[in-house]
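First, one chain by itself in structure tokens, the form predicted on its own.
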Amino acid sequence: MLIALLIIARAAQIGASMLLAGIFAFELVTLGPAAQPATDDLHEVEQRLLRLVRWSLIVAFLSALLWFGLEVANMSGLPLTRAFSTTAWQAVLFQTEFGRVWQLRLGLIVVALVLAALGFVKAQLRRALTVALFLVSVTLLVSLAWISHAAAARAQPLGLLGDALHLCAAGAWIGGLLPLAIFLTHARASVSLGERAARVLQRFSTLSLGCVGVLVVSGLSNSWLLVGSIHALLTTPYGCLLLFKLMLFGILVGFGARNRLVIKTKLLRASAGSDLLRQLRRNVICEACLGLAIVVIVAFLGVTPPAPHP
């Protein structure tokens, strides 16, 4: 039961952290100059993204508390219902590496909630708040590397760096799929956003291509450090989960390549027709679902001993 709850908490925490980084990367990099001049339709997209930020932060906060409680129960041997009723949680929070990372993460989530609330109240500060929230979200995402298998293998500092880069690339690409789907939903019904769609898609395509390159290199490096051999990859639970993740990643890259080479090429050569945007939006939603499945597998991998370990 505790393992199942830990997988759920890890998946929610990783997914929310990736989504936060993806939203702000989308606003700063993908929308970028395409957001000028501002229109009412674009303002509506930004408001929807800000509401998505708020809910992502709530999920991140609640899943962080659940994950911490499960770790306290695991380390102390107490049932989850008593994890916060004794001093065990204080020992975990202040005397362990996990606890110190969790202090940072909870602090960053609170700061992000305050900044997001300011974004609702003071629209004129939106750009500066977006930059600040982007930095906070990237730090929040990268901090997950310090509680990963790569961090446990202290003899492999390159593995920790590779894990951090892997998380950043996944957040910018996979985390940006839902914001892109929201933009395309509004672009179908708005002439002004429809005219910007080609530029937004071109920028997102370029960003995702770079992220795929980083994911491949860092993923191969981390896989070799944590699996160690082809035999372990094929015969251990960790290796089999990793193979399943790689299979889904290949399908996800295939969807992205089709969007880049076929649909987006048509969109750049012609006007942004509603049918074409609808087809592209459907493909992006499929990519987001595959990305969610990958996040769940990553959560499973986090509770599975790496292949070289007994």
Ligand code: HEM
Contents of the next structure:
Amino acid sequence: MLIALLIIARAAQIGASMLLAGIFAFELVTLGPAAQPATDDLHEVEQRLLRLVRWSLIVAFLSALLWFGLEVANMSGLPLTRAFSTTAWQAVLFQTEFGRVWQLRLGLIVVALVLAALGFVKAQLRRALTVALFLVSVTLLVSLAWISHAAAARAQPLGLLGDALHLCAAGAWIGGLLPLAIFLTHARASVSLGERAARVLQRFSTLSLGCVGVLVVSGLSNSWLLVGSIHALLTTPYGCLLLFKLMLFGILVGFGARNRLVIKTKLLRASAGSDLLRQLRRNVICEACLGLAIVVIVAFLGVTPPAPHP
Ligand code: HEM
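Switching forms now, from the form predicted on its own to the form predicted together with the named molecule, please provide the structure.
Next comes the full complex, and the chain you just saw is listed first.
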């Protein structure tokens, strides 16, 4: 039961952290120059993204508390219901590596909640707040590397660096899929957004191509440190989970390739026909669902002893 709750808490925490970094990477990098001149339709997209930020932060906060409670229960031997009724949680929070990372993460989530709330009321501060929230969300995502298997691996700082890059690439690409789907939904109904769709898609496609490259290289580094051999990849629970993840990754890249080589090419040639945008939006939502499945596998990987582990 506790292990199932831990997998749910890990998936929610990793997923919410990836989505937050993905939303701000989308706003700053993908939407970026295509956001000028500002229009009402674009403002509506930004309002939708800000609402998504708020919900991601609430999920991040609640799953952080659950994950912490489960770690306290695990380390102290107390039942989860009593995790916060003794001083055990203080010992975990202030005297363990996990606790120090959690102090940082909970602090960053609270700062982001305040900045996001400000974003609603102070439109003129929107640009500065978006940059500040981008930096906070990337720090939040990367801080996961300090409590990963890769952080405990023998080859450092390769383990930490590889995992941090892996998380950034996963956040920018997979975390950017839902914001892209929201943009495409509005672009189908708006002439001004439809005209920007090809440019936005061009930028997202280039960004995700770069992320795929970083994910493969950093993923191979993680795999070398945590699996170590083809034999272990094929014969251990950890290896089999990773193989399943790689299979989903292959399908994801297939979807991305079709979007890039077929749909985007048609979009650049012809005006942004609503049907093309509908196809693209459907593919992007499929990719986001596959990305979520990969996050769930990663949550399982996190509670499974790495293959070289005796
Ligand atoms: C869409 C593609 C991918 C996504 C979204 C993704 C996401 C992630 C995330 C979020 C983590 C957790 C890092 C942490 O807890 O600090 C992770 C770990 C890992 N990834 Fe990936 N990854 C992807 C592709 C790959 C690929 C292509 C490989 C192998 C070539 C790979 C191998 C690994 C390994 C070995 C770990 C370590 C798991 C652990 O902590 O035990 N990943 N990945």
